[in-house]
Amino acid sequence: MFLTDDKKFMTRALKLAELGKGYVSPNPMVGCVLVKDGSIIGEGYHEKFGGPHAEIIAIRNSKKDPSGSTAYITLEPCCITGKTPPCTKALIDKDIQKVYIAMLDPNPLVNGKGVNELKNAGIPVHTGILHKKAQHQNKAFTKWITTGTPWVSAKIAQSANGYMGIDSEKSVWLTGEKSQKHAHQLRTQVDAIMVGRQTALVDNPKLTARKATGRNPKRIVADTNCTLPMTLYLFQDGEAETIILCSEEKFEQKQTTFCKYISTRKENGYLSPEHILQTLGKEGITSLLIEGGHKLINSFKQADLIDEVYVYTAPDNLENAELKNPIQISSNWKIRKDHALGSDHLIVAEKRKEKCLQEL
């Protein structure tokens, strides 16, 4: 059981951790709050990849001597030396009195070892406070560090009667300004966006977050035979890193001034969704947003590789259309959000995972 104040301080740490979203990958988001005599004396969060960890920043920001304080940390402190020294050592050296941790680090190099190091130093450690919120916050990191593949979200804009477009040869705009701004904000929160060759060719998208505040993600196009023209915005604007996934049977990996080509395994004539994720995972991509087109989204759906969907529904029907939304929200999905965006409607749903024997 945790006290109300414990939950209050961990809630603050989780809010701080969220500020690193989009900037720390492939590291996890982490927040830390230091409390002394019932008040917060220091706080921090992991701000960017390669930078100081949350615990170090909280200690540096302390307005009082942190010795004897209680630390509330959203993720188990690291006990290994990577780009930065281990945080467990800093907590021990600063004579932190007690530590509350929301979730253990899923990284097998750390998992449980950071807690043990603190306990061996005589520091009481309490784990599991607000752990579900912490797990949800770092779901992409957890999947990537344990499976080597990114968390996959699919963004779908559909008409009121469930169509994504007329056909694969025509570009059609379905949703309103609020949905577009929301989708652009979503782009700032993922490592990469992916579209298929036909979407890139027909829509000539920029795939940037120009209607939101934040950084642009990497842009990925599945172009099996490398036939896209170099006149597309993706190759010309220099706004973000562009990656072309192509057939390993025909092409080798190479880097040009305007994009990176990564060869990928084919399956039944198309790039394998499973191998795409393995390839992107090796590139350090922990979260992937698939924005189209219909064929690409359907291939990942058929392979059961989509973890989460964002479905934006416009108020009007699309007549004489062929591209039906391949993903239907059923009991296999857990709805996390369901609300209006101007005249549109947004549903965010996460794939339900099968429970393991220990959970039954």
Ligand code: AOF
Contents of the next structure:
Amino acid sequence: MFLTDDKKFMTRALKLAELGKGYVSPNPMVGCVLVKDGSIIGEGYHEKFGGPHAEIIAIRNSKKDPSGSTAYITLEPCCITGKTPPCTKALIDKDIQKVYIAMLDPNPLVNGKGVNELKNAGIPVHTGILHKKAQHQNKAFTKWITTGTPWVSAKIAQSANGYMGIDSEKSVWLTGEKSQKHAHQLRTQVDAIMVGRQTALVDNPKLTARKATGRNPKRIVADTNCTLPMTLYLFQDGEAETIILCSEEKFEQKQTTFCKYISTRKENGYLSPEHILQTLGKEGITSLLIEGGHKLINSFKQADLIDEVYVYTAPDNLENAELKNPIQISSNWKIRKDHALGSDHLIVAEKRKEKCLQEL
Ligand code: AOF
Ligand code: ZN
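With the form predicted alone already on screen, would you show the form predicted in complex with this ligand?
Starting with the chain above, the whole complex follows.
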């Protein structure tokens, strides 16, 4: 249905959009390419939250008059005034001749209305080119804007015989340097990382992306009774914002320059995973990486709230271990990556959904 050239230009727009990863949330990543007489005359992407949208940057960057050009945009142009004016208006004002979009904007304020506005102005719009890739790119934004909760990834490091550790009192390092770098890169791509109280206490982790290029995500700790010692790196180093989730009864209005407390509903003695996600969604967190420990991952698994897993498997067995990885990659999971990482092995799998979050 779409020509090779159309796919080529949309592929370029998707690549540009990706450059915004880690910087635009809670907005979507968006790329735009303007084409005239078969050549690209302008390119742009949404670079940072609150900044100009992809279409506006592509128009500004145009080396020729954009009037009469075709726009390839990874997301339906917005028709609302948010932090910036509507892109539909800019495209109409600049006399863009035709628009290709990869997917509709799942934001209910825009969804379909942006396309209608362009069509009403006499601009033909073709929707759906490379839409699977676009949907994958903005899966976190799509989930967050339609449900109010973040996309949840779980990171699991396991031994060859499937154990995450010996017991909850000891810290064991299982995987190698390459896996660690990979996991740090992953941290740069999410809005926040979360660990449970015991992991914060036993490992005293920094939860930064220091072995990768990119920015540090927010750090979330589930500490139901607010008993973690203030000596931990998370409270002291100022490397990234830290959010402590605690129960409503233990909540106190405390805040330092980079650390704040938020209360969350408790159920059966623990913070409710559903409510944790709602609380973080309200904070504008669209993607959450749960890094452990075993108990926290298990509670999200039991509540069926994990969308995606990164399983790093080390080459050696762990003997006399108690903490079995609770997630088995079955046919309910779609494997996206499956390859070696040094002497470890990585599998990335996504939970199969009964129906898509957003159908075109
Ligand atoms: C586009 N192009 O590059 C992006 C869009 O507050 P604002 O003005 O930044 O608007 C945010 C909303 O705009 C966001 O929720 C989403 O619906 C859309 N994002 N739209 O045409 C872009 N980033
Ligand atoms: Zn816009």
